[in-house]
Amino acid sequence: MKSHTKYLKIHTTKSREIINITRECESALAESGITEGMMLVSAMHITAAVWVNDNEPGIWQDAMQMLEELAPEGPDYRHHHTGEDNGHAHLKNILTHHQVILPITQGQFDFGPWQTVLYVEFDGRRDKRLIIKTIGD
């Protein structure tokens, strides 16, 4: 068994943003030389998420709207008493998680027909990092 690690730097231009990172994950898979195994894709920030979902902006907007209703920006979250103002982003991360595991079969992701890998930012406009860890044979 072998492993391969790649770090991906993303600079978001909006406070909330969804970026398709499937190609970057495919590139990391090719670099790894692994044909059977798994890839962990993890946001290294607690105000971001990684999703596997449809590459379709309508569902992205629906998901972001749902998350805004569940954890709206603005209320006086206890976290704000520390001097921060991004309590909503931390809660959105808890609701959606910060990582996914992708199955690898015969050197490719074993996805359903519409699945893509998405980086989801809830508190952006700055540099963020992801770790892409591939393990297998």
Contents of the next structure:
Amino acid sequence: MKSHTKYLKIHTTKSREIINITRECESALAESGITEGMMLVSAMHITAAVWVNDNEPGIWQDAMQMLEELAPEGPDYRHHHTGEDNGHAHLKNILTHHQVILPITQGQFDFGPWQTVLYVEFDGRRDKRLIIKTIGD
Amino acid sequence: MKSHTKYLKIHTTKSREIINITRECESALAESGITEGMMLVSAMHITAAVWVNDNEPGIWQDAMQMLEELAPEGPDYRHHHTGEDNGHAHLKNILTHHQVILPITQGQFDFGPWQTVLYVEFDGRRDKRLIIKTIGD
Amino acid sequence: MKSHTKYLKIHTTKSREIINITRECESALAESGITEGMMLVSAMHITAAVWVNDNEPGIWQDAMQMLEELAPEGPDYRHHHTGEDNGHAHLKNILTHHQVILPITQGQFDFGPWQTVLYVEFDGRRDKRLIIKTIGD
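Next up, the form predicted together with another copy of the chain. The previous block was the form predicted alone.
Once more the chain from above appears, this time first in line as the rest of the complex follows.
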């Protein structure tokens, strides 16, 4: 079994931002030399998410608006008693999951139409990291 | 390490539908010959989900009703400016995740009581696909 | 490829409870002897979840409160026609996912700051199980 590990550094200019990282995942796959297996793409912070969805900014805004309604910024979350102000970002992370697994077949991602890999930042403007871990043959 | 890949074709008659695909996953496991490892079951479209939950239509309807409240069909989502009308289905996919990993131990799924594998369609009446990717020994 | 399987037995005293299980995952990792790979941590019941988030009880309460609003206990869910009363717990499981994958690099979990593994019980006061399955080299 082969394995390969890569880290992406991300520092968004806005507090909320969605970034298509499919190309970075493809680079990691090429570097790994793995042709059959699985790639884990996982946020290393608990205020960001990773989704597989459409490369279409309209649906990105729709999703961010829905999440703002379900877990709004601002309320006096108990988490803020620790001095933090990003409770909403934790909750959005919990609702939408922080990681995906990409299947690898014959050296390529085994995606359906429209599937792209998205990094979803809920509490940006600072250094964040993402791990891309590939295992297989 | 062994790997095995199988695709399911799904074409529901209704726009929303939940289908128990545990048997199809068991067939893929038998074909793979893998006795220790992990199976990824992942929708290849971004308007469907895969859950591990109860084979009980009452809770399926409860879940669909909750999701209709959280991400209702109909509103003029920004995504619809592209000509699409399925924004709600993307949002339901994002909220409930599009994939699961099934643990494989001694040639069987290492499930607890009541765990079954469900394909959850949010935008049906057309050809969809699902990937079942198994790795292990 | 090596694989290792461990089960945790959990029996909470309250119906809702969050338990930090990072240490138990570390023990499983040490037992496995695996230094590069992935660990699946997955609830074996469909009324519990596994999250990677902060070891901070304030945000745990915030998350439980949000989930109580999105999937409240009490309403006459269709699932209750089967004699059950835990429909809300199924829905919370569906919204927040029942499993995570932990990346393993150089014999350790490849976590960012603040990442811990949490078992999240939505319907406790009875015996539950969790599977920890590790594959790699």
